[in-house]
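Take a look at this single chain in structure tokens; it is the form predicted on its own.
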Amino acid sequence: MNYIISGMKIDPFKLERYFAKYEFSAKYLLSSSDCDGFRMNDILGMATIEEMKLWQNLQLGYTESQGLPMLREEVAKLYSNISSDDMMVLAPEEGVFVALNCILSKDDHVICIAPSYQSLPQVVRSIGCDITYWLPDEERGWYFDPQELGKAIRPNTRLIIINFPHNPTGYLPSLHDFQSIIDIAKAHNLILFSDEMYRYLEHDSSLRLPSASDLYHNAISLSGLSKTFGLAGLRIGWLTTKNHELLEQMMAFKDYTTICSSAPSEVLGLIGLRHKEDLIETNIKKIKRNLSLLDGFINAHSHILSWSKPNAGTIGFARLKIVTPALDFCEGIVAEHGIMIVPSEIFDYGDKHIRLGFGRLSLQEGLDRLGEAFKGV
């Protein structure tokens, strides 16, 4: 298979450029989508004698392109129908770029969830595909109606892109609705790309959905260590699929991106996943505590903010009840009060919403500062 990417032009990644501008200068971060990163000592402190030997004896040479076999074996334990041979390890953002370039040609039509992480639709547009956005109903708690998804299918539809738990709203569909999405893809023999970066961060674990790659041969699921496991700095993620023809194409494409992953990151990721229950439990406790704080803050400032309380992940999408556009509001807040908040313009979703993150220990301090800022609104 030939890949035609030499002439690709791609727009700036607005969210990442916004974070680059403010993330390391603003004192208070109220829009971060991850949990606090665990320290190196936290991870090595969990390690068994065997795991410490892997770390101490690590040779800093090239690694296997598909990913360290022991790491892939641990990843497979997160799924019910995926083996270590049904995946490849790569950086999460790289996974989006690699998968979409292998799946799509310029004459294809794509249905993509929106609002969304920009790279999901942006890579599609850069390939030259026609794209239809699957939009939620805010009044119904950011509900994504599978019937609307089915209506968007065309004769040249090739791919459906979904993201649950959803960034930026925190919406999680019911199992019935999720199965409806899978059934629609199956009925039309469509590829399904499922961004599952927040899976295992359901606030009620009984609501957890199966991975799309566990349910459907032509599904590709994206996940990684950045969100759920608090290990974003390792830059380790993975794609899982039972479609081995597509998997081989994606591994061949990766030869033109990173070739292989960082050896230290793979071993640290392996140790983290072998002790995943501790990492997840720490983050879930923090999320639940912070979600209660944030919900109380929004209720106390209901003349300025409202939201549909999320039931999964680390982020929610709040509505601003002021005349000022969200971007102007957020840039004023960061300039005058040192509080970084992401406006909905960054997601190409109007100018009346802001993304709020609740995965950091510093949330209360940031909310106290925001409360002071609201006194002048």
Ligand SMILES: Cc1ncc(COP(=O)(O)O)c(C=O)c1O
Given for the second form:
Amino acid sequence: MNYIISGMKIDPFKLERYFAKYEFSAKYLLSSSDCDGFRMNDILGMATIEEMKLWQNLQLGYTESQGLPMLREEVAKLYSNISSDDMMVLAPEEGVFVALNCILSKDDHVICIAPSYQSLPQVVRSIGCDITYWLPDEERGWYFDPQELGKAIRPNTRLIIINFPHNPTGYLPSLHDFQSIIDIAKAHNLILFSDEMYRYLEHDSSLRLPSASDLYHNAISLSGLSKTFGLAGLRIGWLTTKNHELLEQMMAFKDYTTICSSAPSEVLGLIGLRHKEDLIETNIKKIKRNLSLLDGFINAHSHILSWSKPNAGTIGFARLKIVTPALDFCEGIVAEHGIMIVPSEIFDYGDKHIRLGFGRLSLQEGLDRLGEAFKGV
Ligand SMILES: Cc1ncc(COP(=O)(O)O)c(C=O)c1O
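Condition change, the form predicted on its own to the form predicted together with this ligand:
Zooming out: every chain and molecule, the one shown earlier first.
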């Protein structure tokens, strides 16, 4: 697998290139991190008369760069201490790029959770910063120890990057540990970038953490409609922060990426968020049903797989107990059986794990097929 593209100023995003290769050709997707996308009819079918008017009378000109005010007001309801002025709307992945480019200079040191969604460390590397990876303990259910985070701080550390619920392990820290992370950032006056794309997908809502941006002035939180709300195709997300100096800089940077978000996406996103309970409930029900199917499957194939069952999000990271490296295994399985699974090599995390996704209705079909494939292992 060679993803070198000459002249690129940033290394290729292995996970996205892997998806680009297989997502629309493989028959069974067992590694997706989003829930099935809702249909246009689902969203417009929920709309009130007033919301329908917004949609039908929508003018397709440029939109407000910070984001549609009505959309921002709806987004603010997902937070306890964030108002519609404490945010900007942009595509989630764009949020990673914009925020990290505004926060960092090349002499900064960054502590970044790992394994992780590659853009989090990759954008940091592209700026030229030094990175220390904050690694979890698999034996303790992918536990990220805040003490280890504290030990990694250097005099030039500027930023800590976290992502909970975590891609790819599904790990969600306790409120106590989350607060410890915030306290460490505060004590050392560090910026905290908190990727919260899977927030509101806790399998038990009492485990939901506050947003980092609700708790700490120098935290920037990223969230969006792609995972929790099943609206990835809208490409709508947002950055929230109480740090308005940084917010201004990020808005100015967006003039070089998209300038403003798509008008139809903002209105559809607004309608979706106004009916968020229905969207979240549909997704949580599916996730819980799928999680028990997947857990049963892993237990029934315990000679090949083991995992720490996640308690949040749509994905988990299972250990592959075979000699074949995960990448070879996954490339064989997609070529021979049409089942796409992401290997840990894609996360630069050895060759012994695979990421499994349980946000899609087709999971059972994919598992049946995988069970057949396992007969030959
Ligand atoms: C942790 C994390 N952050 C950010 C993103 C980017 O979201 P989007 O693909 O909607 O831009 C993803 C997508 O998989 C993700 O898993």
